[in-house]
Each structure stands twice: as structure tokens, then as C-alpha cells.
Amino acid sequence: MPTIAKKKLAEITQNLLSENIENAFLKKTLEELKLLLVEVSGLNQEAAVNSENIFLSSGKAIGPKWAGMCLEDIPRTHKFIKAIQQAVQETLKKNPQKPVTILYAGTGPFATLVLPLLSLYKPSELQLILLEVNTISIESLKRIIKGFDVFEYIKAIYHCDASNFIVPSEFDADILLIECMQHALLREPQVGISYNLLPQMKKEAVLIPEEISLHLALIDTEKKDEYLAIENNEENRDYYKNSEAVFTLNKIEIIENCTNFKKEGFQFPEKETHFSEEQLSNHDLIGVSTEITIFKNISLNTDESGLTVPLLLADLNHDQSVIGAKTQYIVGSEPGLEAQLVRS
């Protein structure tokens, strides 16, 4: 089985990676890894147990058929999987004497994001050191590793809840890939993760996601619509204002926060923003965006996947006296942006 199932994901990975590949092929691409780690993990993604999610004390650990789910959301799979394989490539070319270690906190039950890469480079070049906090995405994580015969790769897997992982000095890690969002950094725990494991990483170390920004957006529905219904439309996203970012979580701001995030009662700064008269005469909705760089240059913006939907606050059309809102980040067991509308 693992020469067999080894074989067939590097075939797919070679796709995956593919210069201009087209969606269509994309999806099947993709559509042919889903089917292989189910495969391979024996993971029953019908059985109830494997739709619970675990309430953490920083945000919702969604359960393992869920989290298996998110490869279906073909823009942010592909891209982060191509994002990575950047990463490791520019970090390898710095130290080609040593093998680049990635720390991915939220594997879920099949690692999706780095596995496939296992089969461009040997273990001398990449190792992995993987956290997840579900007993049943663990359990089929192992099976992955087993029936993909990676075991080579893996330097260490923690069952664990990474907000409060404390990363053995040993490990020297060159990645850090956090895979716990949902769209507007809601119930997720991808803030409290990246402020837990980011400090405790060498400076010069690369997080993906590499920077996730949240912004009060005006939509134009009648524009959206118009632009959604051409597929693979390569136009400019013109239907959506984005304020300045309200919420930003990057290397920079966490190295900044980080001290302070510890400390009880922490709480980021408010954010007032107003829109325009103009501006909202020319849109008709108002919500929360997010934009995603992942790495350098790949970046996912607003309504390219399910992780960028916009989230709804108003309808201008019947709340005309809206021109703004308060928006203020909040960390804990159900964190997000709290917004509060401002009306004139």
C-alpha cells in the first residue's frame, strides 16, 4: 500500500504545483487527494463522533470531518499548499546543509497542507513537527504517516492544545503554519495560537498565514453579482471598500502585543471608522473582510474563498442612518471582532 498510495500522491502533487493549471483540473486535482486520505486514514467522516468540535479556552477546535472539509475550498488549499512549498524552497536555498522544520499547529486528520510536499524533498530536507488537540484527528494522523510511509519526516506529533503549547527547546523550527481560521478570525483559535507560539520561535522564523488583516468593507451587491457571474473573473474585485485594517495579526504586531497578550485582562485597542457620505451612497451593504498574504506574493483577498467571506453587519438599504462602526478584536473561548454600529 505505501508504495502505491506514495506514488499517487506525488502524481497529484505534481499537478497540484503545476504552472497555470486550469480549475477544472484543480478540483478534480484536488477532488483525487480528498479521496486518497480518506483512503489511506480509514477515517469515517459519516460517524457523529467526527462532526464534534472541542471548546477551547482561546476559540472552537472544529472536529475532524470539518476540518477534513476544508480542503474542499480549492483557492485556499491549492494556495497555501503552493505558499509552503515557496517557504521551504527560499529557506532551503539559505541553509541547503540543513533540513527546513515546520511546526503546523491544527493538522487536522490528514496534515493537508504539508503532506503532499513530503514528496518533493527527502527527510534530510524537510521535517515536520505537528500539533493537534483531537483524539480522533491524531489517531488518523498516524495512519496517514504509517500508510504514506513518512515516518521519516515527522520529528514529533503532540497531541495538544496549541495556545498553550510550551515547544521543546530542542526543536529549532524554520515554518510556522498555523491552520485554525475561519473567515473574520472568528471561534477559531488562530489568534491565541500565533501569540503562544510565535515568541517561543527563532526571529528570522516564517509564519503562514504571514499576515491576516481585518477591515470594515462597503459591498455593492448589484456589482458583486454581476462580477461573480463571470467565472475565473480576472477583473479587479471593484464591487468592495475597504476601510483601513481594523485587526491586524502579523510577525511584527505579535512581537509587539506578545508581553502584554499574557497578561490577564489583556485586550486589544478599539477602532472607530467611519465611511463617507459618497461612499455609502455607493454600496448597499456593510461587513467585516478579511484578506489573507500567505506567503510573499500569494495572497487570497476578499470572497476568493470561504476563509474570505465577508461577514454582514448592515443593509443600508434599511438602516440608511449607518456610516460607520466600533470594532474591537476579542480573544477568549469565543473570540472575533465585536462590532458596533455607528449611525449619524
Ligand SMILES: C[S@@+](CC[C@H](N)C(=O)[O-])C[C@H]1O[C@@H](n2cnc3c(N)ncnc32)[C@H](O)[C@@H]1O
The other form holds:
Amino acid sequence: MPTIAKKKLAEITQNLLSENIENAFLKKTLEELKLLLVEVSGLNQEAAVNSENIFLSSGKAIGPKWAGMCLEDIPRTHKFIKAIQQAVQETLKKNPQKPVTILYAGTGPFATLVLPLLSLYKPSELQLILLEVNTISIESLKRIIKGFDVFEYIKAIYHCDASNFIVPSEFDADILLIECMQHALLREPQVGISYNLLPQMKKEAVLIPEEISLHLALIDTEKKDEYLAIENNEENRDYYKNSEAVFTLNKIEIIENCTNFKKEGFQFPEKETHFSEEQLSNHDLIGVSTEITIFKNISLNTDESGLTVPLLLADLNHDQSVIGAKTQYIVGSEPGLEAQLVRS
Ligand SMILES: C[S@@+](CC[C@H](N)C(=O)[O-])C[C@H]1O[C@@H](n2cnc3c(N)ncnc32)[C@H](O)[C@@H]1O
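Output block for the form predicted together with the named molecule, input the form predicted on its own:
So here's everything in the complex, that chain up top.
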């Protein structure tokens, strides 16, 4: 079994990383990956227990069924895998004598975003430290490791809450990978985990995603529908108008705020954003948009993935006095951007 599964995984990885892959083939390839992962892990997606989420002090950890389904967000999964491969390649090039170590927080039941890459590297080149809070996902992950016979790549696997996990100092991780998020950094603990783990890593460690920023956004629905009706539309997405970032999660911000973040009662600053009359008259919805730079030039555009779909706040046709919003990113058990509309 391991040999067949390994061979199939290697084939899927080659296809995923092939240049200019066509949409239909990409979809088929990711469907094959999902089937393979479900088969090897034996995860029963229909069992009610696998839909149960866990509520942590830093946000919601989604159940194994939902975490496994994240794979089906095609642009997300494809771009993350490509980005991680690029980051591994660059790190390896800088120091070919030493394996690249990825600390992956919130693996879900399959460690979807790194597993395919194991077929490209030797254990002397790539090592993984895996963190996951859900017991069923951890058990599934162990079956994945056994089923694909990839024990030699695993430096450690922890059943823990990554938002308060202390990383053993001997783990010299090069890349910190976290994908515990929804659009608008809502509900899930991406921010809490990033603020706990990144400050424990060496200065030059790579954070993936490199930057997530939230913006107040105006949307022109008609133009958007026209834009999205064209498949593979490469034109500029001129149907929305983003404000400057109202919240940013990247290395610089985390390092700057991490000491205060740990203090009781810490709050991110409140921001007030207004749009001009002209901007408001050209759009019909106001919401929160999410921009994600995964690594260097690999990013997810607005509306490209479930993670970058705007979170709607109001319909300007019905609420014509709205001119902007006061926003503040809230951390804790229900994280998210609190937004209060400002009216003229
Ligand atoms: C959105 S899913 C993504 C799964 C996988 N990373 C992917 O991208 O396909 C997030 C996963 O992180 C886990 N998780 C969420 N919060 C966590 C925490 N504080 N510590 C460890 N795992 C966590 C959840 O249980 C879930 O399996």
C-alpha cells in the first residue's frame, strides 16, 4: 500500500506543480488528491463527530470534515502548495547542508499543504513539525504518515493548542506555516497562533502566508458579475475600491506588537475610514476585503478563493448615508474585525 500511495502522490504533485496547468486538469488533480487522502487516512467524513468544531480561547478550530474540505478551495490549495515549494527551494539553496524545517500549525486531518511536497525532497532536505488540536485530525494524520510511509520526514507531531504552545528550543524551524483562517480573519485563530509562534522563531524565519491584510472595500456588483462571468479573467479587478489596510498580519507587525499582545486587556487600535462621495456613488456595497500574499509574488486576489471573498457590511442602495466605518480587530474566543458604519 505505501508504495502505491506514494507513487500516486508523487504523480499528483508533479501535475500540481506543472507550468500553466489548465483549470479543468487542476480540478481533476485536486479531486484525485482528496480521494487518495481520504482513502489512506480512512477518515469517515459522514461521521457526525467529524463535523464538530472545538472552541478555544483564541477562536474556533474547525472539525476534521471541514478542515479536510479546505482542500477543495482550488486556487487556495494550489497557490499555497506552489508558494511553500518556492519557500523550501529558496531556503534549501541558502543552506544545502541542512534540511529545511517547516513548523505547520493546524494541519487538519491530512497536512494537505505540505504532504504533496514530500515526494519532491529527501528527509535530509525537508523536515516537518506538525501541530493540531483536534484528536480525530491527529489520529488521521498519523494514519497518513504511516500510509504514505513518510516517518522519516517527521521531526515531531504535537496534539496541542498552537496559540499557547511553547516550541522546544532545539527545533530550529525555517518556515512557519499557518492556515487556520476564514475570510476577513473571522472566527478562526490565525492571529492568536501567529502571535504565539512567530516570536519564538529565529529572526530570518519565513512566515506563510507572508501577509494578510484587511481593508474596507466598496464593491460595484454589476461590474463584478461581468468580471467574474469571464473565465480566467486576467484584467485588473476594477470593480472594487479598497481602503488602506485597517488590519495587517505580517512579521513586522507581529514582532512590533508581540510583547503587548501577551498583556491582559491588549487591543489593536481602532481605525476610522471614509470614502469620497464619488467613490460611494460608483459602488453599491460596502464590506471587508482580504488580501493574502502567500509568499513573494504568489498571492490570492479578491474573490479568487473563499479566503478572499469580501465580508459584506451594508447595501449602499438601501443605506445611502453610509460614508465609511470604524473598525477594530478583536482577538479572543471570537476573533474578527468589529465594524461600525459611519453615516454622514
Ligand atoms: C482551516 S483548517 C485548515 C487545514 C489545513 N491547514 C489546510 O490548509 O488544508 C484549520 C485546522 O487547524 C486546526 N486548528 C485550529 N486552531 C488550532 C490551534 N489553536 N491549535 C492547533 N490546531 C488548530 C483545526 O483543528 C483545523 O484542523
